[in-house]
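In the form predicted alone, a lone chain appears below as structure tokens.
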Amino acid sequence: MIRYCLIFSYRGNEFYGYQIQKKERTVQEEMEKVLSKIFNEKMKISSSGRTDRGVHALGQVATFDASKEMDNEKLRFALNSLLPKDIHIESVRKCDATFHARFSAKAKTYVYIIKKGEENPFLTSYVFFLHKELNLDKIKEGSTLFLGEHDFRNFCTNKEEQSYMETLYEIRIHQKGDYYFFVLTGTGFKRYMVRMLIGTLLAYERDEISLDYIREKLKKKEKDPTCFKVPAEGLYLKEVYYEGEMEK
């Protein structure tokens, strides 16, 4: 068997998330359907992680095994010829059998985009619109509480996890014109975690909560999730990081 690694992007607005669902259109289903056609065998892919309904990806990673060897660029061309236009394969590589898109990942970066001003129908699925100027200094002040290793059980919707511990290495927030960019890099992100972190920071910026609210949610060991969450529109999986084991 030969293990392949794919790096690909997709627009999440017309998918019911990444993971296969019984009756809904998903990224995984579209990918496996085309791979099965190309290799003439039933294919199963493993990604670096699931993205939820409406979330986009710029650098999602997946691995799969096939009995037939194909040239990397020819496989990339075949995939892009057959896949729907809202999925695009950026690169194809062959990798060691020990490499796994999910379990070998060391860190991920997500980007969330907010646009100031009235809604634009051409951008509705790709940014979150706000009708006010944001106080970035205040948001950055709140974001420092999330840096480092924490138990994020109250900033996600996962239930009965063995561990809610993750490490946030960096939260960068900057403005370019009418756009605000939130860039978060960490060891991993639980379900809705990025959206709940940003929603909480926006609530602090609006004076709806205090810094003590954030501190208490981080300290509390009982499940009591924050009620603040931004929409999926505007969220992108930007990059997944590995330690050089991707290539043979």
Given for the second form:
There are 2 protein chains.
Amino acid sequence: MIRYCLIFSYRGNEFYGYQIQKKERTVQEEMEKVLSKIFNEKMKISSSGRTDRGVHALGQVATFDASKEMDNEKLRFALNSLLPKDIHIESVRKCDATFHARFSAKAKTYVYIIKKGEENPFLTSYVFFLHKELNLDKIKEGSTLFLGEHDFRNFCTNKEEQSYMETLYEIRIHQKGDYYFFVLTGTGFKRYMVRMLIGTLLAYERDEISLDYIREKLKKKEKDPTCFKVPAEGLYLKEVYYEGEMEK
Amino acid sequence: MIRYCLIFSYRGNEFYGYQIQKKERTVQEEMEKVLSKIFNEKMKISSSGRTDRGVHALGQVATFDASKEMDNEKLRFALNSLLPKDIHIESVRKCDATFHARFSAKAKTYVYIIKKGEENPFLTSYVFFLHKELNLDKIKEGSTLFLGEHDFRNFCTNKEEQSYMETLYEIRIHQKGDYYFFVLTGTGFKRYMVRMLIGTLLAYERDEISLDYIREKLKKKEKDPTCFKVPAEGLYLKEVYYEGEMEK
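Since we've got the form predicted alone here, give me the form predicted together with another copy of the chain too.
Up next: the whole complex, starting with the chain shown before.
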């Protein structure tokens, strides 16, 4: 068997998330359908992790095993010809059979984009619109509390997890014209975690909560997740980092 | 009765065009539904012209008559709150009862956007992707043939029209990075006309036809429309020009 590794982007708004479901359109299903057609056998792919409904990806990573060897660039071309227009394969390579898109991942970067001003019908799936100026200094101040290793159980949904520990390496926040970019890099992000972290920072920015609210939520061992969450539209999985062969 | 005039934008890809239809989702239907709700009476709007399925608008113009007077900015806010996210009202004003969005229009500007390079899932509804560099000098040379007053029967679809005469004032073509912009201004554009003009220019650019092909199609009085047409995705109705009160 040959293990192939794909890096791909998708526009999330017409998918019910990445992971396959019985009835709804998903990224995984579209990809497995096309791979099965190309390789003429039933194919399964394994990604770095799911993304939720409406969330976009610029550099999602997934692997699959096939018995047939195909030229990387030819396979990429075939995939892009057959896939729907809201998925695009950026690169195809072969990788070691020990490489696992999810378990080998060392870190991930997500980007969240907020646009100041009125809604624009051409950007409505791509950014979160806010009608006011943001105090970035205040947001940056709040964001430092999240850096480092924490139990993020109160900044994700209720689903039972073995561990809620993650390390946030960096939260970079900057403005370009009317756009605010939040760039978060960490070992991993639980469900809704990026959206809840940013939602909490925005609540702090508008004085709805204090820094102590964040400190307590991070300390608390009982499940009591924050109610703040920004919408999915502005969220992009930007990059997944690996060591060794897949290192960038 | 008070005549209101709206300038609005919409993202065309989830509409079956502007004009109301029995079964499919259209811009006109969405707008009339919301206006009827706001004014609590059955409303009809009258636009500067229809746009086809997939075509976008940045500055479409429409009027409607209502018995109730409403503050312009309040009405704009109400409309934007109730309309779906792919329509956005840019401005509301009152106008003279003699003003007609279609018959008072003196000229229109359409923009067509081509992007060089691989497909990008985030731009797929917004631009037409071409995988090669365009020779803009050659396209500009061809475009001069269309300038001025012509019978455009062979650069539009077969529908019976009283007259196919239109005057093209300007075709501006420029490049910015990987993007090519075609900006066409004229008295009016028949169905598919912008897409057929640009399709023809691209066919000339790749040497599929000669300048004589264009000259003949413009001279010919029998209906024999060109087979060249670019897709709807890259097309935007940018502006409608009026004299007098609505002059910009």
